[in-house]
Amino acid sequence: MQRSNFERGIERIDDLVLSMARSVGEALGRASHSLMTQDLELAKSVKKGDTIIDSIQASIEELVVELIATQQPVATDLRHLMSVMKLASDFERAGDYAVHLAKATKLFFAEPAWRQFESLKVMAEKGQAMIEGTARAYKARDSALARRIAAMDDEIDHCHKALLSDTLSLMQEHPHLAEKAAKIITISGFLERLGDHMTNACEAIVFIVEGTRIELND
């Protein structure tokens, strides 16, 4: 009964994994198009929606200690809730960074589209890509997938690199533009550091499944 009741909790767990990284995936997308189409209406739904994220990963923790308390886990198991709790955080992280992202949306409001947008949104579907990815991975507890995810996160370091150097380029030719163009290379960083962070959640991943503390796409 006890390790029904085990099981239980982890598909629980299970599911708010799963929810949470859908709905992040989904604010992500909802910020890049807030700054491609102006839309401030749809950037002010990415913030409020970031408090919904906060709670479910606040709900993964509380079941996490509470199967930890009452049901006395295994190793493997407290590996797992250990792991999970990581997992959580990096998607939390990730939604962080898609607030971020939607906040441009007014800085840039009524302007014409700056080029570098378009780096922007390519990041962001990468993104979105690995935060998919990785609650494949989780759901289907497949390893292999988990490496082929995190080395996703080289695609976005790239276009952040080049996308960096378009911009210094920019403010060189109109210094007029600087404090903008600045806030271009911020939101670029988020996103490059999204792909860091999912990189981290296919490290857990792998520790769940392998029992090996790895680092990807190092």
Second form
Amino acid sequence: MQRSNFERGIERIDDLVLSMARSVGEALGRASHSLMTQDLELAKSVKKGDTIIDSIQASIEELVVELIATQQPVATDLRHLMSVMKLASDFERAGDYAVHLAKATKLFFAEPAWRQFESLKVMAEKGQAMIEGTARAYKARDSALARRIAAMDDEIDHCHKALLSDTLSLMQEHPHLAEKAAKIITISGFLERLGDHMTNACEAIVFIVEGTRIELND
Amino acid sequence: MNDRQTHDYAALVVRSLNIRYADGHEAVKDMSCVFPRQGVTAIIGPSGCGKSTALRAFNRMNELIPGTETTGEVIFGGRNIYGADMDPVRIRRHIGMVFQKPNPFPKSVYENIAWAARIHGFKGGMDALVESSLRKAALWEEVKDKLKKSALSLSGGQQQRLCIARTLALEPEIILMDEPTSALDPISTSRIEDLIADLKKDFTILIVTHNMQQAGRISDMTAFMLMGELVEFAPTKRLFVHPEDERTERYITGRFG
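Having seen the form predicted on its own, I'd like the form predicted in complex with the partner chain now, please.
Now the full complex is given, and it begins with the chain already shown.
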């Protein structure tokens, strides 16, 4: 009886984690699209959607605390619950970065598009792929997939570095654009961090499945 | 580990222990392990897995059950306790046991300790022994004014601590505990657990428990038994976070069967 309660709890948590990942992935897609199309309404919807993401995280934490208190989980069960807390917090951060990207829409509104926007779009797409892949690896409890997804972080890092050097030279040529250029660098940095958070989430999945702590972002 | 190191580290060394009951049931199959000195080792496993039978083998209690056949070795202090020249009564002085249900003698609190000590030839100051044993068992403050009262007038938790005090009076090296809190309420259980944590500095404690949370709370090492077999024996922290054997994982997470 108690076990089935526990398993029902885990199923509920799984649903929440997957729906959180879906929301964060969509938010990132909308944020990137709003910047490219100068769609202020779409950008606003990202900000609004973030409260939903935060509330899903709160529900996950509540369920985890409840299960620990009432079921005294050990072994895989305990590793699962501890890791889910980290996973949810990584997705929550990713959601915040999507909001930062969406905010750029207003900042650059009614201006000609910067060439860096294309790079930001590519980074956001890679971020989305990492979010979706992380969710798939979690759902399937697939540590090999988690490792492959974490490896995608290198591509985002690479994009960030390229954007950084491109934007720095632009700042030197056109000092009057420095303020906005700095903003672009900040946003690129957020997307780079998003990749790190998905890497951490993948490490948490490996810990659930294999019981070993690993560093995937070296 | 060479023999000398094993001797320093080990309270008990079990080698190929097999125990068969009169009806042919093999309760313990080829158990081999080293129980470290001091600290608490918990033995867990489902009902009928052989954990209590194994525990009783460590001070030769099984031979009180007619037809029980024990083979293999249990080395204590460098000698096999099943050796031909070994006296079970002497062994039980060094390796004491506390049972599931508190079983004080129907005598006074004082006599419960004094009587056991006298039987084993204690000739020192009895008052001092009674007091120090009751203090070690964290019972003195509660019973110092009713030493002449019947032990049966104490609460269940106090009776169990009296039984522990009685065991301590003989100054054993190892204390075997067979589900010592399963008949007690949570508060008495917690007192006994605190007591165990205190006693492990001076004694080696082997405890059989059905309560996995208890094993997790109080033990340093945990042994998991299944159908007479010692499946896994590891530091408690490791066994409860990342057990190596699939069967241990299934049992401790409640997915067994």
